[in-house]
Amino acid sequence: MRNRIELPSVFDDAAAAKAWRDAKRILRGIRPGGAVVLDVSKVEKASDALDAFATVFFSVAASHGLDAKTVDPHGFASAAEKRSAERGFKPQPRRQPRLFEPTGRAMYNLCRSLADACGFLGETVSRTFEVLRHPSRFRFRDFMAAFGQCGADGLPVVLSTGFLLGLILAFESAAAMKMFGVEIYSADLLSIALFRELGPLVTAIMLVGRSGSAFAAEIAAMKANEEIDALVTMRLPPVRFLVLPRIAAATAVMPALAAGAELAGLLGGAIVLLAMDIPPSMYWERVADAVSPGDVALGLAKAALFGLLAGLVGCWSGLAAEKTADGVGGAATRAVVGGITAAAVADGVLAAICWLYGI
């Protein structure tokens, strides 16, 4: 019989676990009003797990509106069946999902996240003004630790990425311009792209992936270990103790990292053009002519802004994490995705503003 659940001769805890997996599969496949049979006739030796299994089986079957019967010549499940009849479980109709319910739930979660983010941003600004009024409250030791984590530890990755970026851009642009005999102008393209756009943006992606995720994981782990609750209990604001030093370190170190990536990219471009018989003196002269102090200042300002966004998103993801191991991993993921998205959106907005005002 298809709607029959047969129990083995020896019914212990392991057998109960396997039987319940099979029972759930069978119960899900029966429509309300149908019948299901619990066959206990083969059971010869049973532990207390059988009584628990039968109790849960009768209650779940009744809640699904099923007619549950037993084949139990030895009376192993009779007590559970009697208790189920006395309790009188009422069938619960299966709830059909509504058409717009998932969309509404997603919008509610989005609005709640935005409200939490606005609250975090407001508290961060408030604590920043508080530290500016009382500089002694700023944790300079934590700032230096975060500065080293973001800067010195991440410098090799940033320099190598910038070098490869300049190498690739110079090769692609010079290969196209060589057809017209103007491959020297790839130095102009490379220098402007690095200083105004790609240098700060690529460095921000490196910072977010390396340090922003670390910020989120560290704070989320502290939240899971209830260390943040301890700070709140002692009336010590977590934003001032944990967030401000990390945000300040990311903002301060980003211009230096971006400058290093830009110089490494220019070095990569010089190597490519040297292979195309362009003298280094001519290459660096074109770079100096193409890049103005305003371009350098704009790139450094963008880098500082991207560092600020990376720190904010990383710390907020950590504070908004759940107090579980999965929450720590989810916080790191949200920090990377949110930080890269925030940097890309900010870069696009700044590019549009610069184009409108001719900067």
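Everything numeric here is computed off the predicted structure, so don't read it as measured data. Residue numbers count along the first chain shown, from 1. If you superpose the two forms and keep the largest set of C-alpha atoms that fall within 1.5 Å, you have the rigid core. First, how it differs from the form predicted together with its partner chain.
With a cut-off of 2 Å and the rigid core superposed, Cys315 has a Cα displacement that falls short of the cut-off between the two forms.
In the core-superposed comparison between the two forms, Asp51 has its Cα shifted by at least 2 Å. The rigid-core alignment places the CA of Ser292 less than 2 Å apart between the two forms.
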Given for the second form:
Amino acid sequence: MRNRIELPSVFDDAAAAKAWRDAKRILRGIRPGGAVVLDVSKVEKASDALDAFATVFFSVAASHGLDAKTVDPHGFASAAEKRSAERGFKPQPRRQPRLFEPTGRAMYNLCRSLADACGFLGETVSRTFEVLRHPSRFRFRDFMAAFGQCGADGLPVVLSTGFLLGLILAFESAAAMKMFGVEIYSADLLSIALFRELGPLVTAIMLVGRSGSAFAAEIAAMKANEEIDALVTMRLPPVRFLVLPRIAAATAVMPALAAGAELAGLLGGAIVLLAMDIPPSMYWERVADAVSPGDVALGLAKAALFGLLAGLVGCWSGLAAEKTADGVGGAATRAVVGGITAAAVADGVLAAICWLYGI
Amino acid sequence: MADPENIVECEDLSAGYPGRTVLEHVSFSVKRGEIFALLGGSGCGKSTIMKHIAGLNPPVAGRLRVSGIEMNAANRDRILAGIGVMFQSGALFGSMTLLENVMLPLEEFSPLPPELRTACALAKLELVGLREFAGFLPSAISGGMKKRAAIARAMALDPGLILLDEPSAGLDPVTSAALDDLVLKLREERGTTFIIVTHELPSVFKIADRCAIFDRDRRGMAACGVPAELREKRDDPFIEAYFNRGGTNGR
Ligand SMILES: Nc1ncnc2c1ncn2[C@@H]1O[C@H](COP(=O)(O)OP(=O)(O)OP(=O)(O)O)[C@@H](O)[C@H]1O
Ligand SMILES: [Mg+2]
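Same protein, different state: after the form predicted alone, show the form predicted together with its partner chain.
Entire complex below, previous chain first.
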């Protein structure tokens, strides 16, 4: 008979592998509604693979809409048969490619996480007011710890990236301007670009990568360890306890880090221009001329805003994480992607506002 | 039917998580000053019930009253003021020493001046035998010690109701017996109510006034009553098997 799967007398894992290849071919060849027989009567010695084989055989047969029977005098496959009988032989309809369900589900999840994020923002704002009214409720020690962590972690990377950025910008612009003999003006370009745009943005990217992800990972790990639940049962609101100190630290540390990056960048530019025989005194004079206090203030304010966003996104990723060890990694990734996106979007919006109002 | 004697009242409670009901039609109540054990096989929903009582997840359906107040988001903090919780995992704050962990609730809610707070926290650690380890981080102590430190933290504010999720898991028989004695002592001296999730039948017979047993197969409560009486019950195979699986367990 064609629709018969016969198993050999010694059914070990190797035999199972071969038998399954044959069985798949046979099962595929039968039309829905047909019958198939699993013949176990020859089997004398069997490993656990037989149970697994029979289980999968029944479930595949059921999903193809086949009537599956066994010849099984020794009862090797009876456990699997019973299991599949309990589940019922309902042939599952072939899965239609669905359009509406996944779309709807994705929309629902999106709306849900948006709503959750709004709730988080709302609570953060209200807790901020609470802390402003009762400063003693601010976890100052946690703030200092987070501040030190952001600053110490961030400073070396921020200084070196700032320096390299200045070096590259000065070199590229000076190389072009040299054609017109005005390479000194690359000092203008460099300093304005650094103070108004690139300093804060690059620092924000570094802070998101180092500290935003660390916030998310710390909070997500606390969540996995039920520490957040413990805070709640101790009536310590996680937002006041974990989020506010970190956000405040990120906001406070960013202007300082950005200023460091900007100065390092200027230093890089000075070296490039010195190599092009422009004396440092002239360079610094141009820089001081080009940059107004307003530019500096704008840059630092931007930096603080980016820090706030990095902290918010990092903490939110942590709080929204899955309660598992996997959730920690996912939270860190989301903090980085979300933080950089938020900084970029905010930068764009600010640029538009500055342009509109001629700042 | 809010009985002032009852500190916890579940009425036809469905326990679980959003989209996943674990137990249905659970009704029991815990009297003030009682030591109440939650029993049942692994994964039957004991911790889930515990989390409902601690206000972490809203009940899926039914009513839950704690300290005579309906448990919901608005009342939660008022209820939690009288509850100390020890989680199955301990849930100590990893960045703080044991002393800081125990101090935390005191810092936030105790009217005591700082010097007395420290002494108070140290006394709690002493109760669970961890005074010498006050300066250790949770990562530097053993699993059983974490459990005990977590119990000390749950007791920090001398709550009237203490929830312990498997306090004796991972403890040797001597320490575990000492813990039982501590529970009895606190109940004796302060009238503290305990709700304890445990798998230790000897300890149940020793300290628990009453217990509830949950059955995963019927997704509900199998029985509620005095442990020694339930053990003699012969009409429910599940309960019989539960108490007598090891032949002479707990006798
Ligand atoms: N966060 C969650 N979301 C959804 N389901 C959960 C969650 N936590 C636990 N469960 C499910 O709830 C059921 C009961 O879990 P619970 O932790 O209450 O068991 P337990 O009785 O405490 O077991 P144990 O004695 O092993 O601690 C389990 O089947 C589990 O899969
Ligand atoms: Mg549990």
